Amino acid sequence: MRRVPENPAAQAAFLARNAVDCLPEGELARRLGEGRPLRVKLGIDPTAPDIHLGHTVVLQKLREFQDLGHQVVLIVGDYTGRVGDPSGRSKTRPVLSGEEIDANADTFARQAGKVLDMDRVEVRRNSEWLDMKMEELFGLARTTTVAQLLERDDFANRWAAREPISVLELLYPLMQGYDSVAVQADVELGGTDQKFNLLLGRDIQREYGQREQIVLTTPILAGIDGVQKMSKSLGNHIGVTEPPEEIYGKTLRIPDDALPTWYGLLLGSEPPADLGPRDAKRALARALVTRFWDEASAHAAEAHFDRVFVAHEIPDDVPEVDVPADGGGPLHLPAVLRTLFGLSTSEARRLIAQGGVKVDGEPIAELDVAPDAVDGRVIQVGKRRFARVKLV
């Protein structure tokens, strides 16, 4: 257990010393040797439902905050949402629906629990103000000139490559900016990429005659290709509330040079001196599951990955899937690919081509197959995707 620091400068160090800004310099230490709690923002756009890793790292920030006795204000962007941030964007963003964000909302409200007390944090949805009168959206686009916005490098690009920007994307960091207005934020945390939104926050304050806002950035978690932001849109995510089988899995497939920002970010150390890449893998992906489940959870998963991946061999708790029998004649293969894991006929048949398609673990090559040679049987596509056909 960490030690907590006790006088101002100390906590403030204590709380920037794996950011990457904390603005203006020395404003953290001054706030909060005014022994109040601050109240600490995080506002989140429900345009995904699901939290993975890359989030974890500024909910963790916010629950150091939250540990120290400030109150944690989290905004699910309902209305901003509705937008689409393009911070980082080279392109408008798809409109998600009403219900879509609102479903996504009430699921990534829940999964925040894995890493923050929620009885210990104000959730709040920004449609509660920003469902404004025309009027009030006249003053707050007042605050704010069309050069400063331009000023952003996604939108500095967008422009000089003549690519379409929307007047309701202009109007996104000024929404956002509000929303400290609106909840009074002492501290906004965000991503390096959100560094822009999060200053002109300050402007907007100063121009409602709020005290401005410190903001504090942190880093940006590299997906399991080492490579791209950690996106589910990119495929290269890992979700807080996926099986353990899979968050450990997954966690072995980043490159070696990726273990020092991992290991720091996310567990908040150095990866261990006296392992090699592959077993300081192994110790990341079980303090990860251990962290998002439990250590048995960390351990059997772990066993099954030795299991199907080192001996190749079935798992013990393959899921039993019913197929229609089609009254005793040969099965079509690709059809029953379909029925147990939701292939396409011509993916399946892709897979049986290419080998990849295993019967008790041998590859088989027919597309049409007598029902003994599959009923009772655990049938494999790829590396992960296990099924024993009953067929009925």
Contents of the next structure:
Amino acid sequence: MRRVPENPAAQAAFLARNAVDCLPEGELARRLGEGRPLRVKLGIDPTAPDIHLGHTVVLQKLREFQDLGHQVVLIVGDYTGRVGDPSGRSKTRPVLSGEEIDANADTFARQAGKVLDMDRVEVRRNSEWLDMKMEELFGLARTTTVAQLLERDDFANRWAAREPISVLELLYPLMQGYDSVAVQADVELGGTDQKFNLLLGRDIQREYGQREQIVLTTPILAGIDGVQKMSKSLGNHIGVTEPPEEIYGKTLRIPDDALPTWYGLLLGSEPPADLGPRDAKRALARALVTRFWDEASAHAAEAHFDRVFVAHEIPDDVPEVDVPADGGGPLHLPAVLRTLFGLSTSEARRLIAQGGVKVDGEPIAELDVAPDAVDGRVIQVGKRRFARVKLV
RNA sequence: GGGGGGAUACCCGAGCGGUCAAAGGGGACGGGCUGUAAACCCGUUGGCUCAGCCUUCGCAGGUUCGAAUCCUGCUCCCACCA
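The form predicted in complex with the RNA, contrasted with the form predicted alone above:
The complete assembly is shown below, putting the previous chain first.
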């Protein structure tokens, strides 16, 4: 554990050191000075349960609060999840069944355990209080004006672009704010994209006669494309439970100029000055695999990478796949590729024509192959897909 | 309630009677190169028994030798005025 300062002001400075906002000014230090465990809230959406590196930035901050003896409150948005945070213009979200939400919440809790001490986390679902009477909803809806809501960037942009905004989406920030009321949050964390919602939570708490929460935002981690926010739906994420080789390889795929941010947000340091981009990236990749797996896995992942992508050799753990021998006659290679990798005939033909299919490292151009030419051999598609054929 | 705009391949988006399996971009994939699964360059991107055939342009009909393109009726979506 990191060494942490004793007095409130220094603690507040420590907690806010890598935050974007910590509002209002000075309030965190004041409240820390009360000498009681603060209730620190984070809301999560159970639609996409897998935790990726982007989540770990804010989770790490929660962990710091936890280590200082404060109470972390994780809110599973089983109700708000049905609405969908309006950020971005994602389409209406599918309504999740109770079982799906349960499963997702469990997954999230388990994965969050890679960063948080889950034994000391209070997990709540916002259906506990959001499944309210219409009359209570009226009360909540009265707290905020449409003009206030339209100030939010997402809404303002969509409004300006004449894109649709549903009333339900407008309600989302209110519901999130009410979560803060329900759990009596002292602090709410979120990425900078959450700033509006977090601040509105303060207004709503005030309306309900509560002290306003402190708002603490963390920077948004870009995805492996180095441009857009890391998110599972954009497919530019690295999940904390992904296999070591994936975490390692994907990390090496980030653009060089994303290195300083990744180091800063994930390791809390700058890229080593004495290393070039490649080696700095490798060091980062090792550190991440070590964090979510262990050091041995990190070295194994690096060895795997060197073997497959640098030396262009076949990995040693190629899965063996049964392929129907089909009576012993010549095999139609596209059909074999369908069995091995689930490719369509057309895809397979294209890949063969482009020289992307190799048998034991040698490109192959024929569509029909003798059984002996593939049985027991490794077929490779592109750089990353391998399978050993076993005729049955 | 009123007049208007729209629904095209993974996404965005052109096309507005034949030369359309459908421009362009993004993404993805393959190849080259390389310090990387980076950047850059080239290529591919509906399916199949693949020099040919089959099915696609919201849905259902119709006009035509021929329709993504024209007509009719549905369905859904959007912004606007009230």
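Numbering follows the first chain given and starts at 1. Between two forms, the rigid core is the largest collection of C-alphas that superpose within 1.5 Å. Everything quoted here is computed from the prediction, not taken from an experiment.
Taking 2 Å as the criterion, residue 103 counts as shifted between these two forms: its C-alpha moves by at least this amount when the rigid core is aligned. When two forms of a protein are overlaid on their rigid core, residues whose CA moves 2 Å or more are considered shifted, and residue 331 is one of them between these two forms.
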